[in-house]
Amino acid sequence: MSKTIIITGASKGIGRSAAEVLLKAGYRCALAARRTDSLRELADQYPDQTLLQPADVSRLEEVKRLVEATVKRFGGVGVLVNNAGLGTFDPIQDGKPDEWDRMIDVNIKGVLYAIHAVLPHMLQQQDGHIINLASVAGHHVYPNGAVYAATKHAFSSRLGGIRQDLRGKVRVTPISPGAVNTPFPENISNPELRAHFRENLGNGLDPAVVAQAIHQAIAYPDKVMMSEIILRPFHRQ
């Protein structure tokens, strides 16, 4: 297994599950997060396959250092899993501009920074795959999530243009999960909404399911591109 994968937001939730699945499958993984302490166990378990790199995706220089460190350690980068994301929720009339700014920095600018940093390497080697963890909020807007949904809708429209620009050069796959049982609600400052999301996400997808979808998209033959994956919880009546 020769592909090297960068995973942003790898310290918890979907990113952590993706790291576990992909390392077990034999891939080499650069695991990036603002804090990498919780990833030390994986690095100890897979010492030859891992690189731990602190990185805040909203800071371009840190993202560039992440890619440079990956190329130096493994000789290249084949896949970018753009997983780092942030969501805070409020009725628009109660919204907090500083929280909006942070979502825009991470969910929009952070994704673009990572793509910008890896593309020169992928284009030079004439091979690459960009996987972006989007959200069903990029397809359907729901109450209290107008700004979060806006960042995800921007995500979806941007990917269409990126895919056209990179046609025949780099594969692009958006994966849009519905509710996923992760620590995601801890970012919500509104206590009532935080409790609501905690309750709902308890019935959501296991992050390992999303990790399996990421693995599936990567594992397809090079001549196949999974153009979009949408995952939702399914509950039998």
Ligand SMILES: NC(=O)c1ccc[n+]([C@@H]2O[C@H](COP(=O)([O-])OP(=O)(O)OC[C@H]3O[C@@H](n4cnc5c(N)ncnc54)[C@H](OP(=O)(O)O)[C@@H]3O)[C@@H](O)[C@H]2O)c1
Second form
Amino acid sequence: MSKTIIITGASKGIGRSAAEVLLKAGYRCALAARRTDSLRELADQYPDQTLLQPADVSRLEEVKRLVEATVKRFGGVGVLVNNAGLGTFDPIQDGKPDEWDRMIDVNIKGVLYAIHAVLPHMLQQQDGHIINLASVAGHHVYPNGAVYAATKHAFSSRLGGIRQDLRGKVRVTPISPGAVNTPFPENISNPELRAHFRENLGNGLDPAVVAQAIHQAIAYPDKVMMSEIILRPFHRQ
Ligand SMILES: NC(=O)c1ccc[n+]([C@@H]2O[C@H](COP(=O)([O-])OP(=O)(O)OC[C@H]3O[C@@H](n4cnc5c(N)ncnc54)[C@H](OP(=O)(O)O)[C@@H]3O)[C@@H](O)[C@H]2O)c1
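Form predicted alone already given; the form predicted in complex with this ligand follows:
Zooming out: every chain and molecule, the one shown earlier first.
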């Protein structure tokens, strides 16, 4: 029987690409985002493999409902792809506390809530895999991104204690892409930085490439754990 995979932030960008790749590969997928209407057509293509569940990852009750609905529909949960996330950028002296709150709520608390909700099932099954969409910003800090980088450092491989606690029980794979061409810049309220990120990400990786890495990490035999994936655009000069 194929694995069941929960993908948060599946409505666009990397999460959407991961959904397409994993459904095509035959996995059963619970696809979550605050709005799931953009996923309807994809779900209709794979009706037996797909669950659409609106969920805001910053609300623990909604995340618990997502996991319960997944277990009810598919009988368990094998993989959690913690992908939902956002970035806003400003010099720290111009920072906007409400935007910091959103990043912390989604990028840190949302990831923890989802882990909290799936772990009882994974531990009971004695099998599970947690994939966290970290970032190159979780390895190297750049100007204007202090708070985003802090949220991404929370789950970068070296600083996360999660893998140590789950050693021998649940596989944990952080995936850290550099620039990826997605609607990610649309959350940036600073117009100059939004334009800068649009241009930079426009030259970035295709989200399908990140989806491929997610697929690969899942597809390795259960006795293998990809413990670190860093993907960067490569421009031949
Ligand atoms: N793009 C890049 O260059 C890049 C590089 C490194 C890492 N990353 C990371 O990769 C992940 C995906 O980014 P992306 O580029 O694909 O961004 P994106 O295109 O903006 O997509 C973000 C996804 O997250 C969902 N989301 C946002 N807030 C949410 C919430 N509170 N609850 C549930 N879902 C929520 C969005 O759906 P709704 O709005 O419908 O909820 C959307 O599906 C993020 O964690 C990001 O930090 C991105």
